[in-house]
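The chain below stands alone and is given as structure tokens, in the form predicted on its own.
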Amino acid sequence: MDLLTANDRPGEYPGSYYAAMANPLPPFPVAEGNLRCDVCVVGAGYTGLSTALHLAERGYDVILLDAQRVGFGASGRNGGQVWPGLRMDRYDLERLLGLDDARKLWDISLQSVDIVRDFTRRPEMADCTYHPGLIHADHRARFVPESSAYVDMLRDDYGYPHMRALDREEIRHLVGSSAYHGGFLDTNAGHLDPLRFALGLARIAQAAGVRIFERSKVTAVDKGDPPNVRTDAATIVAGHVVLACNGYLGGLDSQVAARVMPINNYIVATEPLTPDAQAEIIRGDYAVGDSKFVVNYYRFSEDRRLLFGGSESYGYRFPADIRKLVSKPMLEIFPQLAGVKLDYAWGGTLAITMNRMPHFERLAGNILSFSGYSGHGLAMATLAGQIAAETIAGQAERFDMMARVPTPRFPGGPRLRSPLLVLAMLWYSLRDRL
């Protein structure tokens, strides 16, 4: 079974709120015959689109391939949250890499937010607004002092003035739920419509001269000199290859697959709420992500629908009733939404690593891979494209910094890693409840 078709029809976007509201691009052609280019990029999500357009702006001849449509995967289905930082927190990074490298990674993460914000200001993204403000909500009282200390550390040691701690009274004023005890607000972070952002990147890439092909699934990458990329209908000979497949890598490269695992996550969209009902859920135009290991995340759309994401599954198939699955955590946090209609429900496949850090790897001298964003992909995957372009152009400082972070292999090999992950997630889910 293939993740690309297990839950979706070939060549069609999922039945998500984002797809229903998008201004889609006309389909791009299927790659056929013998083609040549300077760089072949596999996967037209944020990483692939950003890589292609940054390379084209540097004068490279670029072919971008996608097995489905541009922005079809997690790039067009996620929660739309743009966080700085990485899934491994500052303290753990400092212990793992030392203070200097931890600060370099923090700076890279800030650049990832900047690049997203800057793209939304371009005319090709006129329909994609960046909304500043993200709330981290602590679901346990014992986490609140840690959040407050984290805010102080980022301000005092990292020079980051955009966060402020929230006590119990403040967070319950901003988020209409008794589930939270405190947290922090980051006014530099933000949120946007993820599919509109991906389609905007595609418009910029196309205008820059990128040759984009859809419905062109890559079946093999031969690591020759030069490498070539094969689909069912085409062979592309390229000077460099960039794998930007993330959760949809499949068996294309076993070296990456041993360290990067696909998992599924789910979102629902309510019917439009009244302004007063919206204010009872989130006061202010903020997005929220909580402190649970299996994170609940939510925000309002511009037409006042609550977009609520949560719950995970492992394997190929999405559950038969996504509405029922996601409504359970949604109603635990917001019981006042009982009876509100859920107009849309959809799932998507992302990729995680053992330590929740992105996996950047040079598979051969001229083949690069970028994946494993572990839920922080909107900003970092977009920046990864810029990093890929500068690496191919001979400026690999940021790539080398990211690649130095060790990415452990999942234990047990391909047959055992999914069952082991399920057991681990069940444990963390139980810990969240207790």
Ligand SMILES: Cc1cc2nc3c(=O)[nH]c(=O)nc-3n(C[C@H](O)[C@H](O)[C@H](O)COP(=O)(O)OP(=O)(O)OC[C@H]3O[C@@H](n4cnc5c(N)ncnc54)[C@H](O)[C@@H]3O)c2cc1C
Second form
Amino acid sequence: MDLLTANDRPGEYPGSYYAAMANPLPPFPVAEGNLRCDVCVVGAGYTGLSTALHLAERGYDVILLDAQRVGFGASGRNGGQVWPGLRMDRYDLERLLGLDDARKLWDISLQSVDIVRDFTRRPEMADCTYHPGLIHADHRARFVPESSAYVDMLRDDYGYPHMRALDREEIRHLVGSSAYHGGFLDTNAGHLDPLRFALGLARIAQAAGVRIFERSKVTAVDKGDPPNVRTDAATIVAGHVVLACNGYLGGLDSQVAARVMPINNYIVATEPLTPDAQAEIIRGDYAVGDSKFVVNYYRFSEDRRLLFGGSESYGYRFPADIRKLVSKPMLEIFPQLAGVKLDYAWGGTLAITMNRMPHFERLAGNILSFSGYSGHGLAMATLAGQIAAETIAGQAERFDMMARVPTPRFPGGPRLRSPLLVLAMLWYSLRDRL
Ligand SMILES: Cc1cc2nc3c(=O)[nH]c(=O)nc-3n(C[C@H](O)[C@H](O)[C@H](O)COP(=O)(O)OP(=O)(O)OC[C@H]3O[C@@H](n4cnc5c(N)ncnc54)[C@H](O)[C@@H]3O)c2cc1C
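Since the one above is the form predicted on its own, can you give the form predicted in complex with the named molecule too?
Everything in the complex follows now, all chains and molecules, and the chain you saw is the first one.
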């Protein structure tokens, strides 16, 4: 069983709202024969596209391979929320790395939001608007003082002026649900259409001269010198290789797979709502993510559909009825949506690490891997590509900083770790209810 094909048809985008609305690129060819390049990038999500285009803009000859299509993976199906910061909070980061490195990581995470926003201003992204404003919503009253202290800490210690704490009255004005007690609004963070963003990156990469191949699944990467990359129909000899497969990596590299674990997450899109019904759910053009361990996240599309994400699973196969699965948390938060039609429902696979920090690794002198963004990959994976390119060009400062962050191996080895993960996740999701 393979996550690349378990839930999707070969060479096709999933039945998501994004795919239905996108203006897809004509298919790229299948890689064939003996090929050579400076850098071969495996995986055409944000990580791979951004790596390839940054290298090509520096003058490298780049081949980019995807087993399916450009943006087929998590990059074309996600919640579209662009968060600064990493999944591990500031306090834990300071404890783990010390204040100095924690500050450097915070700067890196801000750069990740900047790079996304900057890309959306390029002409190739004319159809991909960056909407500023993300709300973090606390589902427990006891979290509200922590959120407020967090806003103060980021302003006072990190000089971040874009966040404002929300009390119970304010959050209920902004989000039409009795589920929340407070939180914060970040006006630097934002949201966008994730597949349009991926396709825009592909247009930029193509214009920069990247040779893109689709339906070209890599079956092996030989870590020789030079390394070579094999698909069923091609062998590519490259000066450098970058692995950018994230949740879809499968068994391609056991070193990375030991530290990075796939999990599935799900989204539904309602039918278009009236402007009044929209304002009853979210007042203002904000996206919302809540404080649950299995996060509920939502925002409106430009045609006024609520795109609501939530629920996870840990095996290969997606559940048969994604609408039913995601309706449950959606109606708990917005009972007023009972009876509203769900026009689209889809799932995707992302990758998490034990401590929710991204996993950047040098697998051999000239083979790099970037993955494990743990649900914060829209911005960080895009930045990872820029970091990959500068590392290959000989400036490894940001790579070294990120690679120093320890990402422990999952216990239990590949066979046992899934049942262990299920148990751990069930425990945490149970805590969401306490
Ligand atoms: C439902 C869902 C909601 C999410 N919501 C958010 C959100 O709101 N905000 C946020 O920041 N993050 C979110 N994420 C996470 C985010 O989407 C990912 O972290 C990010 O897209 C990772 O990008 P990537 O390029 O590393 O991986 P992917 O986009 O998954 O790309 C990997 C690519 O590698 C290809 N590939 C894999 N194996 C091979 C092989 N052997 N040969 C060739 N190609 C191969 C795949 O076909 C795929 O196209 C979400 C993820 C999901 C699934």
